[in-house]
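Okay, so here's just one chain, in structure tokens, the form predicted alone.
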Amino acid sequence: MTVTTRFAPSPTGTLHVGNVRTALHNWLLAKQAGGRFLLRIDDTDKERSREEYVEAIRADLAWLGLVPDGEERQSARFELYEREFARLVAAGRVYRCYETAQELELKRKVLLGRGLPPIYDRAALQLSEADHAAKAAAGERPHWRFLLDHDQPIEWTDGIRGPQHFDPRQMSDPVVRRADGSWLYMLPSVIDDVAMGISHVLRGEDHVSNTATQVQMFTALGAEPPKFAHEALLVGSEGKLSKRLGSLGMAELREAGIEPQAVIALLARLGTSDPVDPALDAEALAASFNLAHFGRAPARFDETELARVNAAIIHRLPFSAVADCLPAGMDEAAWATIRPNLSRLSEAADWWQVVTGPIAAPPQADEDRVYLAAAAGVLEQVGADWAALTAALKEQTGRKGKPLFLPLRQALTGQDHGPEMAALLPLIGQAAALERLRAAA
């Protein structure tokens, strides 16, 4: 069996980190087995689906390196849905209903008031063909429900949650088609999974009840259900779902200077017992991906942790990988010097400005201005050699530690901290360094 997974977003908005985590885990599961990862655009909602969101989804996946092995769009598959729906009608597995939303809500309230579960009572099954004809003549159009088999317990072994058991008698027959003929999520998804040869469905635990219903839909269509796994949902660092987490998109992360490798490294391991390792690339993450390592506790997404991972990724990037993104004139030696101080690649331009100037050095105390004037004289003699400069100044002035180093760094860079001065001073050059020391003095 070829392992085939899918990511099935609705193009009613852009992807957020929770969506991307689902896509990534399906990609890892497929790649680990040498299988296929498919993208299915669930665009049956014609009113809310937008083509710009389809393009944004593709762009986000491409940015992350999650290139699908194929793509399908539900809006192009309506003929298939009609054929399979007709089979279910003929087999008596879907039936017509006419209750309004208000009538259904009243039934739910009555059941809850009696201490009973609010399960649909299947009243529509009692309608005769004459009743249906009368409703049609009156202009009433039915919605359709899938008829659950009450004699067939619903069971599967979940890849994360273990053995699952549902009693169909405690479940409502789900609506699968609206009165206007449009489709709800449940049935088209099953039809597509069968047609696309999906072998594994990995998704959030909020879909567990959907899976219970869909297991019987697969059987009704004469297909073997795929293997299911439901992972815990993401929560914010504060331990609960947040509006920001639900809207934190890839465009926002890109604009903040987050590298795609950092997103992959963090999200690949969230929810598992495995440590986040910035050194692992996507292939290594796929090789180590294991559903048995997922826990049931909510997976915490922390933007501070993402920033830490991003910095670690930046510190490993070779010059060849970033050359096109660096400021003009910044060579491999400069990159090696500046790289350890970066948390985002965009900060390289700020440090290059320190090298090329101009800079704004802080004002110095009188004794430090005298010291910097002496430093300029020494620099003229030893050149842009930090070790020679500081050794001579230490011997000449008796300064050591912070009083020796900090005024020099401030005068030469305008900063209190930064790259090693031994590597930075040659980049600045003797002429520019002399000019800065004299200006500070």
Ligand code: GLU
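Basically, rigid core = biggest C-alpha set you can superpose within 1.5 Å across the two forms. No experiment lies behind these values; they were computed from the predicted model shown. Residue numbers count along the first chain shown, from 1. Compared with the form predicted together with the ligand:
- Remark: with the core as the superposition reference, the CA shift of Ala59 between the two forms stays below 2 Å.
- Comparing the forms between the two forms, the C-alpha position of Asp366 differs by 2 angstroms or more, with the core used for superposition.
- Relative to the larger rigid part, the smaller part rotates 11 degrees between the two forms, based on C-alpha fits.
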Second form
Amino acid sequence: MTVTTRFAPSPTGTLHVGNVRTALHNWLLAKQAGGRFLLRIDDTDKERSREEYVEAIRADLAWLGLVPDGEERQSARFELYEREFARLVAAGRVYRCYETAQELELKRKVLLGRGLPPIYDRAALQLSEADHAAKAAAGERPHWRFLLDHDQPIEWTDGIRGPQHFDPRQMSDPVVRRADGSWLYMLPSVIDDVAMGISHVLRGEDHVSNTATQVQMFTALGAEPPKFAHEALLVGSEGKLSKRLGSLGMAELREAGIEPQAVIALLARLGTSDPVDPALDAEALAASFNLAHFGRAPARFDETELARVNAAIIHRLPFSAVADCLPAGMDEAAWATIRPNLSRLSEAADWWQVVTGPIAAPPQADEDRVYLAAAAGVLEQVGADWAALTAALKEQTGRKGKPLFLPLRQALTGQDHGPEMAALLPLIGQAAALERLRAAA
Ligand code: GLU
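Moving on from the form predicted alone, please list the structure of the form predicted together with the ligand.
Whole complex next, starting from this chain.
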């Protein structure tokens, strides 16, 4: 069996971290098995779908490196839905209903008032062909429900949640098509999953009850249901489904200096028992991706953790990967020197400014100014060699530790902390270093 997964966003907004996590997990599942990952644009809702969101979804996936092996759009597949629907009509697995929203609401209230579950009573199944003809003559158009098979228990082994069991008698026949002919999500999704040979449907646990009805739709269409897995939802670090999380998009993360590899590394493991692996290559994460390691508890997304993973990623990025984003003149040696001090790539420019100058060094106490004057003398002799410089100064002044190093670092960089001086000093160069030491003295 070829593993084929799909990510099926509705283009009614941009992707947020929760959707991206679902997309990523489907990508990982497919890549791990050498299978295919498809992007399905669920744009049956003409009113709410927007082309700009389709483009934004593609762009975000591209930024993340989650390139689909194929793309389909539901709006281009209405003929197929029509054909499959006709089969279900012929088989008596969909039926015409006319209840208005108010009538349905009233039925619900009555049932709830009697302490009964608000399940649709299938009253429309009692209508005769003459009744339907009369409705049609009166200009009433039906909406359609899928007829659940009450004698077929609904069961599947969920890749994350384990054995699942639903009693179709406790469920309402779902509406699959509106009176104006438009489609609800349920049926086209199943038709597509069959047509596209989807082997694994991995999505959020908010879809579990949809899966229960969809399992019977697969069977009604004569297809074997795919394997299902439903992951626990993503919550904010405070443990709630936060508004912020629901709107936190890739553009915002990008602007905050988060690298795509950091998003991938964190989201790949979020909700699993596996530690975050700051891998530069998402394929490496695919090898160890395991649905069995997912827990049932909500997965916590923590922006502080993302920032930490981001730093770990940056500390591993090779020069070739970042060359285009670095300030002009910053070469491989400079990148290697500065990289361990970055939590965002944009900070490279700040450190490059320290290298190229001018810098603003803090004023020094009198005795340190004498010390820095001596340092200038030594540097003139030994060149931009940190080990030689500090060894000679230690010898000459008897200083060690902080009094030996800190005034030098401050005079040479204007900072108390930063990249290794041994690597930084040659980048600054002897002439500029000499100037800085003399200025501070
Ligand atoms: N368009 C649906 C959604 O975004 C797809 C759900 C599914 O994966 O089947 O919720």
